[in-house]
Amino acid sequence: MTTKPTVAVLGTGIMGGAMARNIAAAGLPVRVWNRSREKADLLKDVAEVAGSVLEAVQGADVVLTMLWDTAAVAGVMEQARNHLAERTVWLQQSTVGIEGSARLASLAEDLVVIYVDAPVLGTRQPAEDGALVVLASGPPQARPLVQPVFDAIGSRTQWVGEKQEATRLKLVANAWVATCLEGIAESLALARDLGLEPMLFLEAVRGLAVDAPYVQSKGRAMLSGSFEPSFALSGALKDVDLILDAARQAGTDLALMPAVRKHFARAVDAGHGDLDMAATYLEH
């Protein structure tokens, strides 16, 4: 193994592209591949752009996947079959849920690679700033190899077990994000419908214990109509479905999340799925 692992990044959208750029900036050799070649080409100044999955993974020490869902990740890794070096570390950073992560871990065994489950907390700006929080689960022997990658993309790494505990923790955190987002939207809508200027709500809570940078940034985005996607509403809806699936499996009675899903789905059905998740406010 090299002290500076060669990293293949499969999936260079909003998150994967920013992560690849920061990995390259840290001095690690990077190859990138994306189903839509033009997105990968945006990184040609810092990384080697591969024309195929096989070209990207050939000889890579770490293969990082940041794709839409379980099916997309599995399909791409199947293309890499028989072209991965034994003991390659598969750094799976997409949000795929409990069943998805278990399926991918099983695929990793079949591919004879080391599986590290490592979803991240954060959206576009933290990804661009290299300030994501990495939640990681995997065998101890993989940690020295992947830590330089984590240091490049994140402000800190939280190791949680050796199986897929990181995915479970990601769902827990995402449940809070979705609840908070919908709470902001509802408070702004209530203020409006009560005949108040909605900005008064943000001013009222500013600096209090119940305030947070997220409350102010998302609330102001809602009111200004600034919905350039940091994380698309369609992705937030997908993640809420994963949260609800996990809760059903665990027997947890989530009272708020079904209502959040209803409102997210309403906004997606209205055509706002490609906008930032703050666009849920548009349908309140």
Ligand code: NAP
Given for the second form:
Amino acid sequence: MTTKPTVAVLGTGIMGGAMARNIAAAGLPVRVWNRSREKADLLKDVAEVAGSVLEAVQGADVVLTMLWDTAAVAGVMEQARNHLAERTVWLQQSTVGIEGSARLASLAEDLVVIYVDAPVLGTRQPAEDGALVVLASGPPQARPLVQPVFDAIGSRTQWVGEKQEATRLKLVANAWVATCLEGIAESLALARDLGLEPMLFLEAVRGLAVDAPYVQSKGRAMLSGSFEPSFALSGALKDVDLILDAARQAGTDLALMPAVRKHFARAVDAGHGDLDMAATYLEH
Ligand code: NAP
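Please supply the coordinates for the form predicted in complex with the named molecule, as a counterpart to the form predicted on its own shown previously.
Up next: the whole complex, starting with the chain shown before.
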């Protein structure tokens, strides 16, 4: 068994770029490809920059996808058809939802590769720090090969089954993140509209059981207008739609998520989709 798998990283955006850098820093050979070449070029000091998907995947032990959505992932993996070694492990880390992960798992069968569903928790800074939490589902024989990658990008791996249970858990966790974020925006807006300095809310809850580093950091970003994206608002809206689809199929009556969707969509429609998700506050 390969102890240092060669990893092809397809998609070097905010998350994929940081993950590729940490995989290389852990001593694994890395090839990177990105649709807009300039983002892949930023990694040329640590990785081999491939001019095409084919060039990136040829001979790779692990193909890691960190692309925007199901359509992007499927389109890119189709370009690799007939050029993946049999038994290559496809490490699918983008957030694609239940239908998306089922579709991609079926594409993996068609491509005769081993599918590992491995979305991550954490955003730009944890990705840069190699401190993501990896949620992983896949066949036991793939685990030794992908573990060095998980150790490089994350502080912890949580294995949850062999199918696509990890994607389910990712949706559960993202439902919490979206609820929290919108809750912070609403309390700040309520404070402002009640004639209070909104910062008073953050000071009031500071250090209490209901506080969290997230409350303070996103709350301060909202108040200071710092919306450099860690995760774009349009991505948060994409994920809320994946959560609502999952809940609909499961028959779960979610009260908060439709309301969160309404506010995220309002801010996206106002032109804030490329800003950090904290920019939902701009339309409150
Ligand atoms: P990002 O910086 O916008 O990167 C998106 C990547 O997808 C880029 O490489 C982009 O290529 C590529 N892409 C988009 N459409 C494509 C297409 N049709 N064909 C080929 N490539 C395409 O986004 P990100 O924040 O890194 O997110 C990547 C994935 O991670 C998403 O599924 C997201 O939900 C998930 N995620 C994000 C975070 C976070 O906090 N940021 C956390 C956990 C999970 P170009 O550079 O050419 O546009």
